[in-house]
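In structure tokens, the next block holds one chain alone, the form predicted on its own.
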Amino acid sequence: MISKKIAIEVLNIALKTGCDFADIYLEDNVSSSINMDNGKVEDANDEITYGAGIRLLKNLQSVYGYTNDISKKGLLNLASTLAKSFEGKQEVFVETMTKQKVGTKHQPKIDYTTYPKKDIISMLKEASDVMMGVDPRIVRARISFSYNKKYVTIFNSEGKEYHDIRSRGRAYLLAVAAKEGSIETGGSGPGASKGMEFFLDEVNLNEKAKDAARIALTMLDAKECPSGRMPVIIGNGFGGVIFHEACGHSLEASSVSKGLSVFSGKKGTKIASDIVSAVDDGTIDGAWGSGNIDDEGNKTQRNLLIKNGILNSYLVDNFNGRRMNEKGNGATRRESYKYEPTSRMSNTFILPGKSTPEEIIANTEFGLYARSLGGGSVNPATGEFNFAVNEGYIVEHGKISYPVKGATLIGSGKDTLLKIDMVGNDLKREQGMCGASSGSIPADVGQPTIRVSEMIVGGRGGQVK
């Protein structure tokens, strides 16, 4: 997008008042979205966005600015403006720029940008018809489909130059069921860092549509969930959102380095049950949150966060790593050039254990089986959370008894980790969007089926005796 010569000139202007590091992040993004309601296209949008962000670091201070004027003049003006934040003489000089090896994983076999839109619409229409045809009580089928292809270039004051291409696509299917004034929903949102081949060969949207309808219909006939303290079995896949929100964010250097995390200073100590190990892995081929490099140019890694209950590592970006005397470990991400990068999760999940899901249920005399979780809220400083259960069942005498709705899981990440007493062998990942200070980014959550020995369950079905 800009030449090495211009990049060097811009970086030296940024460095002129004494900052010790500077980088330029440029992106050119092609994106498209289609929204369908009951088989009819509601809207379809194509966008091309581009711009650049410049970051200056000096010790534990950072300054960031962005622009979509990526001309030489525009970039020099931005760099000069940001440099005024510091007072000093230039100590770092950039003279050459060397292109770094990035890798070519996660590249599409069938490019979204060249695949016929009419064929995508036909695929969505078929899935919509399947969803509506499951049962007359399915009154609405909403399906969205989006993809983007992003060209990223990074130049930094260490004389390093990076180029990367990132392509992702995702569908989201929502079924709405209604009966006698009661409305329930069920959803599914498969996605990958792959091309159109993911939807043609790897995931069946018609089956996803049926599953979304099944959840909505099941919850339509469900009883209100009882409340109280009880064992909770949390299903695989999107059940991992509790670990992601209540624990994962608390392992990011953006909070750990400032002492704002419940896990600050806890490396090497026991924070979870002995049977719990968890990773953040940005290298998984084609996974929704994967990448070749992070947004500082560091290669993505498989970071073992928890090993047999012991806190093993944090997710570290180069800047916050300065406070921790640690180097970045491939965990720096941002939504776009409009955001300053920081430590973020990629594909984060609890590793599989030895129990089967059937054994976990059979060993539970009474409790809640939260097969699928929905939204919630978390206090990142304490890890305290509450999450809605999208699909839940009461377990009695080691068997699934009946479906329940309106369940809420209440607790804290640090307590929940220690109370996990069974871990299944059925690891599964699901896709979502994670929001934080550097914007909304694609991330996988996941886990095998787990059991928490005791949690507070909220519900309107009466108190558990």
Given for the second form:
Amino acid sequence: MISKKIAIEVLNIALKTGCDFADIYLEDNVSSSINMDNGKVEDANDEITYGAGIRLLKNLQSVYGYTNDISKKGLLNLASTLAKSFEGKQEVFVETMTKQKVGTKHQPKIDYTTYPKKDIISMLKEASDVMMGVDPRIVRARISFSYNKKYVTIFNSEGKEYHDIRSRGRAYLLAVAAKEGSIETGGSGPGASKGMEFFLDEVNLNEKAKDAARIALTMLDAKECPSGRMPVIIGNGFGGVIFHEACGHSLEASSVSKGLSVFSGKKGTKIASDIVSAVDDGTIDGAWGSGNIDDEGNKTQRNLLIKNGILNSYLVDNFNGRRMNEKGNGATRRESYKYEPTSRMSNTFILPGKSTPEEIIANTEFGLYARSLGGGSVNPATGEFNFAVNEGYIVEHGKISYPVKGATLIGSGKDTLLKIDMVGNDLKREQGMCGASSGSIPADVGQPTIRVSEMIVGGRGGQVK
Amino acid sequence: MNYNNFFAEAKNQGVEALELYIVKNKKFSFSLFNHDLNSYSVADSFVITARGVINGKMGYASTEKVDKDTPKFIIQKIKENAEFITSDDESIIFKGSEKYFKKNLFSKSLADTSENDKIALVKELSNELALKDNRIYNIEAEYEEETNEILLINSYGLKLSSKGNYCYIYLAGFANDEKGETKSGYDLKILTDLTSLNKEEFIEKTANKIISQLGSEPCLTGVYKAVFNPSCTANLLRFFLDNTYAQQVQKNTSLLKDKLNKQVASSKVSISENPLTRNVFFRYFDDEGVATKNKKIVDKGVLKTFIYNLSTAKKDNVETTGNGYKGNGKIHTSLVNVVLKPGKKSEKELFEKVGNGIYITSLQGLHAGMNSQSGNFSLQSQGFMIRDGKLAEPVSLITVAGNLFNLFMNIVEVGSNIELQPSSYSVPSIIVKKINVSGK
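With the form predicted on its own in hand, show me what the form predicted in complex with its partner chain looks like.
Below: every chain and molecule of the assembly, starting with the one above.
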């Protein structure tokens, strides 16, 4: 998008007043989306996002700016505006720029941009018809489909140049079931850093449509969940959002480095029960949160976060790593050039244990089986979290007894991790969008079925004795 | 920028009507951590969102890149995307309203204040917060200023523009209680003029939010009379009003569907939308170019109107209410400057009226724990007990659960303490007859 020569010139302007590091991040991205409601295409859209972000670091201070004007003039202007934040003499000089190897994983076999949109629409229509056909109480089927192709270029003051191509696609299916005075929903959102082959060969949207409808219908007939403290079995796949929210965010250097996280200074200490090990792995072939390099140019890694209950590693970006005396470990991400990059998760999950999910249920005298969770949020200072249960069942005498709706799980991350007393062998990852200071980014959450010996369950179905 | 090329290209390619919606945005922000400048950022960007009608169908495309090929690319994409549309919704590019109530709300004083003065002000707030209580540490302070220019032009000759600017200041900190448990709190001010900031009040309020939850524990599970503070009330109201959107009603996913001119809330509740109010959120045209107007949505508990954009209005054979706002591509519905009409009692008097109950100051995880369609919610929450008409000990790690529609029916009092929220809603505290609380 810009020549080496211009990049060197812009970086030297940025460095003029004494910052110790500078980088330029350029992005040229086309995203396409299709929204279908009850089988009809409501809108189809293509969006070009295009721009550059320039970052200057000096010790523990960062300066960031972005613009759509990536002409030489536009970039020089931005760099010199940003450089005004510092007062000093240039100490770092950029003379040459060397292209770095970034790898070529996670590339589409069938590029979305070459696949006919009308064929994608036929696929969505079929899934929509399947969803509506499950039961007359399914009153609305919403399906959206989106994909993008992003060209990323990074130049930095260490004279390194990176080029990466990132391509992703995702469908989202939502079933709405209704009966007199009551409406419930069920959803599913498969996606990958792959091309159209993901939807042709790996995922069957009709099956996902049926599953979304099944959840909505189950919840329509469900009783209100009782409230109180009880054992909670959390289902595999999206159940891993608990770990993502309650632990993953608190392991990001952005909060750890400033002492803002409950896990600050806890490396090497026990933070989870012995049967818990967890990773953040940005290298998984074609996974939703994977990449060749992160947004500082570091190669993505498989970072073992927790090993048998002991905190082993944080998620570190180069800038926040400065406060921690650690180097970035491939975990620096951002939504777009409009965000300054920081430490974030990629594909984060609890590793499988030994129990089968059936054994976990059979070993539970009374409790809630949260088969599928919705979103949640966490206060990184206290680790207090909340999650909505999308599909829940009461377990009695080791058996699934009846479905319940309206349940919320609340607790604090550090207590919950220590209370995990069973870990299943059925690891599964599912896709989500993770929002934080550097924007909304694709991330996999995941886990096997696990059991937490006690959690606070909120619900409207009266208190458990 | 010259937009004629887009219109010429549209004509060439047989697009019947074209609209361009251009947003130019400038941002300036910085943050302090423990009073030291920690980050600083400037930004300048624009986006052109285009939509066009061909054979009665609407296609969409947008771009942040403009070069000589852009108009052709955008018009091609609009044409291509329009062909796929199978929805029966009417595709309308608007010719214009009879009258627009344009006001100039650009704050010159904010734009003219120097960066150094802005940094000095936030440093002062950060320092004062530390001095306020020696238990407060890890102080974060942020300043962000935005200037937005919107230009809407279409092939019918409609041309509307607006320019506004504002800033927000965010203050946050941590404190530990005797047991070593950490609590954090923050407050946020949205301003168009820095001289209007009441620094003392802002610091007092932030410090109180950080400190007051120290030592909190879950309360006993039970059914409580509750006061919701303005920010929680605004959140509940936002989900309630989602059900007034005609697109939800027309798709059978609103439980307010057959409730027009019927009681949907207690008679204490009157809700209006005042987009023409002179404040940060002022809008005199919506994203379809329709003139906005102030209106009653709920009057003494009775639902007076659904909320429309051009295409949903056409379906119901009514006039749009001027609430067409852009989502990702298609025009959706949204509300700005919603007001829950205040009552006469101060918040303190609400506590007295409740006697014994709970004061809710935080509702977490609304995006997941609130089903705005069924109205069922179960939300992590914190607050304080109300005992003998006064605030008592703090409570946390509780959930409040209920049904949104029942809750609005059960509002027994609306306070006088109206506050403008970052969501643009102006709301006071409310008393709700009963709410399920799950604690210990």
